[in-house]
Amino acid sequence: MPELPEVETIKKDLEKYILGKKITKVKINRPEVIKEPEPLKFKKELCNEKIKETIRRGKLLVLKLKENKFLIIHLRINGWLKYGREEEKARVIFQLSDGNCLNYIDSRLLGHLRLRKSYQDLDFVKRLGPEIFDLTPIQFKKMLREKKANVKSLIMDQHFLAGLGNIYAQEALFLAGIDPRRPANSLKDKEAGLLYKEIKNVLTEAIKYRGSSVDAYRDSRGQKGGMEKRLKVYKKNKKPCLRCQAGLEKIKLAGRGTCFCPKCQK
């Protein structure tokens, strides 16, 4: 699933490629990904609209067209956007005034597209927690102290902390030396502060290297990200820990596979 770094990479790319351009035509190959309004109205209301701003909130991407018109794109598990020529495999194609297209690609049809007067009044958005970049260490420590859930599941919970998913939660916990199974409120102030730092660091690094293409994710030019080569524990079950050489282990937490070092992460 695209996490904060992957969606931020797409957002920054689209700022270069599509801002100020008009949507001249919309082609819908799979109408089930259009959640509102109904597909014919969706097409009609998008035509001749100029793209004025790209916005990211957590893992959500939003294109602002007017003060009261927003194209909301929730990529979910396998969705991504490709700018360039029309793609045969695209589920929705937005033809642009520069002659290129913005292709919405989603092999599993799990993503959502919406056209609304506001994106901030969506129930999903209203329930999103803060992003790590908007928190101070003191605020983050206080949030952890109030929760008994295991720390890995908690930092992945979008209502608690927006933008972090399975890849970067595992990486941050490894870098901070924290066992993912520990109750969040068991972390000492020093440990919570280190986790805060490493979440920020791993997300910043992943943005720098344009995300992780561990599954379907590609950037807006169809290129793979470079971060997967730098991942320390994700999908590395039984491989030696980069710190102590002990074998990494894989467990399940809240239904998600989780790799960690049982020796280094306490």
The other form holds:
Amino acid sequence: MPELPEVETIKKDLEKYILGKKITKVKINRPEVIKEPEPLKFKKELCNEKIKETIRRGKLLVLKLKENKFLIIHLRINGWLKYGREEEKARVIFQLSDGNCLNYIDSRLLGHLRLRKSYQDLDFVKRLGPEIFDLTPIQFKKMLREKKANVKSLIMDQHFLAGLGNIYAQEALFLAGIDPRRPANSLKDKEAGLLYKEIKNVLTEAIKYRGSSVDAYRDSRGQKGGMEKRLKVYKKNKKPCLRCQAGLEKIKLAGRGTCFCPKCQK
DNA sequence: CGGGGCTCCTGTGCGC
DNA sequence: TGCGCACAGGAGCCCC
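We have the form predicted on its own; now please give the form predicted together with the DNA.
Every component of the complex follows; first up is the chain already shown.
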């Protein structure tokens, strides 16, 4: 579910709601979402810790508790966090010193929670690519020239670029008018520059509209995002292209559904 | 290196 | 209405 804009929305909201508050108790309804340390230790080590900072890196959300204590949350496809009263369906519940709870909700149980001394030394984090906002167009163009994988799978590969997922990769390629199947190194300089710009544009717009609630995703108050209404190709197979009216097509790339306009994405 | 297929899970929506 | 299947915002793994 959550890609960079959704995680960024959660991060900024949590900054508002839970910063400076203390975790008073942890309830674990489904221990399998806790990847480290074991659930009992996880609980014990979190009690009485204050939330000092909220951090986003790619699609990863990190709550800093101490210089050497970080709660690392990967929401994967279906996870989200709800601040407020205790939720029955929550997999893990963090009770806070203000009387409210931070509920970790994840129907598919694919998300991961970790408590570690550092998050930068996590393998997944070490291997993450840069964020588009930290790249210059020149750098991005060079990265594309070095890869021959299809451009869509590449830009949603977290080792290559951190933050894009299956929604915004498709959207950015549509906006840039580029066929998702093109080998990355076949893009002309101008096309690569346009793609760079449109990735930034679509992520910025999605952050502004508080993310896309295509399915389960809600913000930390349980509200839907506003970006799903603005998506142009994602899950719009057979609908008319907003630019040229041709029928949008759906294909699979690296096992992931991919919608695009066969006429205006070249 | 690249891509396909499978896996971890549950939920939904579709066709018959 | 009920059933079975495909598919779903992520990402790791194995295999070719």
